[in-house]
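As C-alpha cells, one chain now follows by itself in the form predicted alone.
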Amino acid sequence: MSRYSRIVLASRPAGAPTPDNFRLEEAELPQPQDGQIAAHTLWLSLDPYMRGRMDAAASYADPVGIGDTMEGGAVGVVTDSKSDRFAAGDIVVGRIGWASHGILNADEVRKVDPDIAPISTALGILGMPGHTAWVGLNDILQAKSGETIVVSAATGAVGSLVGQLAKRKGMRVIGVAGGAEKCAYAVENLGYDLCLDHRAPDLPGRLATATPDGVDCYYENVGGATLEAVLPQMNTFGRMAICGMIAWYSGQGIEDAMRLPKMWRAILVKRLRVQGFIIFDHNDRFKPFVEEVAPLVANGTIHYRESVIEGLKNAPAAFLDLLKGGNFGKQLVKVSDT
C-alpha cells in the first residue's frame, strides 16, 4: 500500500460552514481489485451540491460519513489497471473524491479526450456542470425560439453555458449575477441580452422593467431574491427548472423567503411547470450533448471560464468562498501538475 492525502468532514455545519467541518489527513490506498482502477488526481471539480452532502438530512444521494473522504467528482491519470478498459497513462473522470490518489470501479469512469479540450473542462463544460445545463434548457424547459429565459448564477459553470446555448437557440436571455464585473461578462463574453447585478437595489423592478413581455422560462441555480423577482414576471404556462438553490443550503434567509402560499398561488394562477431534476436521471443525454457541445467548444463558439485554486489542502477554504459566490466560473482545485 501507498500513502495519500484525503480531505474528509470532520463535522457537520451548524448552518454556514466553517474550516472547522474539514479535516486533511493522510491515508493508506489499496492495491485495486479485478474491475478497479487505481487514478492519480490531476483536478478536482468544487460544486455547490457538495453542502448537502455534509449534512445528515435524507436528500436525493447518501451524506458523507463523519470521517469519511469528501465526496466530489475529479479527473485523474491512471497509475494502476485490473481493467481491460483501461491502461495506466489514460485520463480519465470519475468520483475519487477530494483526495490525491483513489480507487475506483472501471465501470463508473469515462476517458477524457485531451485532443477535445483541456481535461479541466471534463468536469465543467463538458461535464456534469454543462450535462445538466443543455438538459435543463432542452428537456426540462423545451425552450423555443422567440421566448424569454432568466437564467439565475448566469456565469457561473452551469449558467453560463444555459445562457450560450439559448442564445443560439433564438431566445432573448437575461442573466442575474453577483457584481458588475460577472454582469459585464455575460453580456461581452456569454452573449447575454442583459445580464441584472442582484447585488444592487430593487432587483423586482429592474427585472420588471427588463421583461416588458414576461418570463416564459426560468432556469433556476440559486433560489433566495432571484426567484422572488422572477416569480411575478413569468408569463402564463411559463416554465421553471429546477437545478440548485445555494442561496438557503445553509439555512440562511429561509426564515425571510417568501411563503409558500403566495408562491403556490402564483404557480397555479399562472399555469407554471416547475419541474426540479437531478442529472444523474439523465445519463442517457450525455451522448448527445456531447455530441452538440464538445465541437462547439473545440472551435472557440462557446466560451467557458474557470476559477482555480492550487493544492488539495486549499479546497475547503476555496469550497467555502464558492457558497458565498465567490468563484467566478466553473471552480477547480489543480491537484498536481503530474
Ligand SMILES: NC(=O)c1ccc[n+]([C@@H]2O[C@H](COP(=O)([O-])OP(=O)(O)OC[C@H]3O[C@@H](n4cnc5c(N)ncnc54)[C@H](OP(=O)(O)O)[C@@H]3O)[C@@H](O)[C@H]2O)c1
Contents of the next structure:
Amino acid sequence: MSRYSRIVLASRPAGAPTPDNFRLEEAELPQPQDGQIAAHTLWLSLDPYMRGRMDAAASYADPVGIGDTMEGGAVGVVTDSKSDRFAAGDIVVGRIGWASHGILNADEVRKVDPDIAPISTALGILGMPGHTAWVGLNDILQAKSGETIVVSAATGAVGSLVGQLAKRKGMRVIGVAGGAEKCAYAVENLGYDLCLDHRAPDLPGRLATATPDGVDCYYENVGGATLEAVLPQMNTFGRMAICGMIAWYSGQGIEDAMRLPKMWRAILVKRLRVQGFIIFDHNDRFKPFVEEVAPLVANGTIHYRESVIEGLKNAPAAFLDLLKGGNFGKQLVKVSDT
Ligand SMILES: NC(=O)c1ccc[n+]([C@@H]2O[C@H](COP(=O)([O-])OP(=O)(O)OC[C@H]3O[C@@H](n4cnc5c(N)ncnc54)[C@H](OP(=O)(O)O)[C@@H]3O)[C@@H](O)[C@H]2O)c1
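Given the form predicted alone, corresponding form predicted together with this ligand:
Once more the chain from above appears, this time first in line as the rest of the complex follows.
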C-alpha cells in the first residue's frame, strides 16, 4: 500500500458549483490485481460532462458518490502491471480520475504512442473530445461540401476540431465563441470563415446577417442564447447534432429559455433532423477517426490549443473556470512531470 492524493466530491452543488463542493485528501492505494495496472497520473483532463456527474439526477452515466474521487480521463505512466498487455513505463490513457495515482483494469486502458504527438493530446484533439468532433460532424450531421455549418464553443476542445474538419470538407463554417480573442483565433488559426462573439449584443441579428442562405448544419455544444439565435436560421431539412448544452448545466438561464412548444414547432415546420449523441456509443469509430486526424495533427495541418494549470490541487478552480468559458482550448491539469 502507498499513499496518494485525490479530489473527492464533498457535496452536491445547488446551481453553479463552488470550491466547497470538492475536497483534496490522501488515501491508501491498493496493489493491482490480476488484469490490472497501477498508474501515476501525468495529465488530467477537465471536461464539461463532469458537471453532470456532480448531480444526483438520472443521466446517461451514474453520478459520482459523495466522498468518491471525481471522475475523469487521464494520461499516466504505468508503475506496476499485472497484465501482459502493459509494462512499467508504458504511457496509457484511462479513467484514473482526479487523482495522483490509480488502479485500472487493463482492458479499459489504451496505450499512448508518444512518437505521434505530445501525450497530452490523448485527452484532447486525439482523444475523447476529438473523437466526439469527428463523429458528430461525419456520422451525426453527415455534413457535406458546400453546406453552411454553425459551431458553438468554436475554439474549445470539441469545437476547434469540428471547425477545422468542416473547412477541409469545403463547408462554409461559422463559429460562435466568447470574446474577441477567441473569435480572432477561430478565424486566423482554425480557418473559420467567420466567428461571432456570443457575449456581444444582438447575436441573432449578427448571425442572420452572416448566414444569408441559412444554416444547414448546427453543431450544438452550448444551448442557451446561442441555440435560440441559430434555430431561426436553420434551413428546411437542416440537421442539428446535439453534443452538449453547457450553458444550462448548472441551471442558469433555464427560466428565460425558449419554451418547448416554440422549439418543437420550429423543428416541425423546418423538418429538422435533431439527434443527440454520447461518444461512448461510438467506440467502433475511434480507429477511423485516429487514422484520419492523427497524421494531420502530426504534420501540423490541424491545430490545437491547450489550457494548462499545474497541480492536482488546482483542478477544482480550473474546472469552475471552464464552466464559465475561462479555458482557451482543451483544459488540462499537469499533475506530475515524471
Ligand atoms: N456528447 C458527448 O459525448 C460529448 C463529448 C464531449 C463533449 N461534449 C460536450 O461538448 C461541449 C464542448 O465540450 P469541450 O470539451 O469542447 O469544452 P470546451 O469548449 O473546451 O469548454 C467549454 C466552453 O463552453 C463555452 N461556454 C460555457 N458557458 C457558455 C455559455 N453560457 N454560452 C455559450 N458558451 C459557453 C465556453 O466557451 P466560450 O468562451 O467560447 O463561450 C467554454 O470555454 C460541452 O457541452 C460538452 O459537454 C459532449
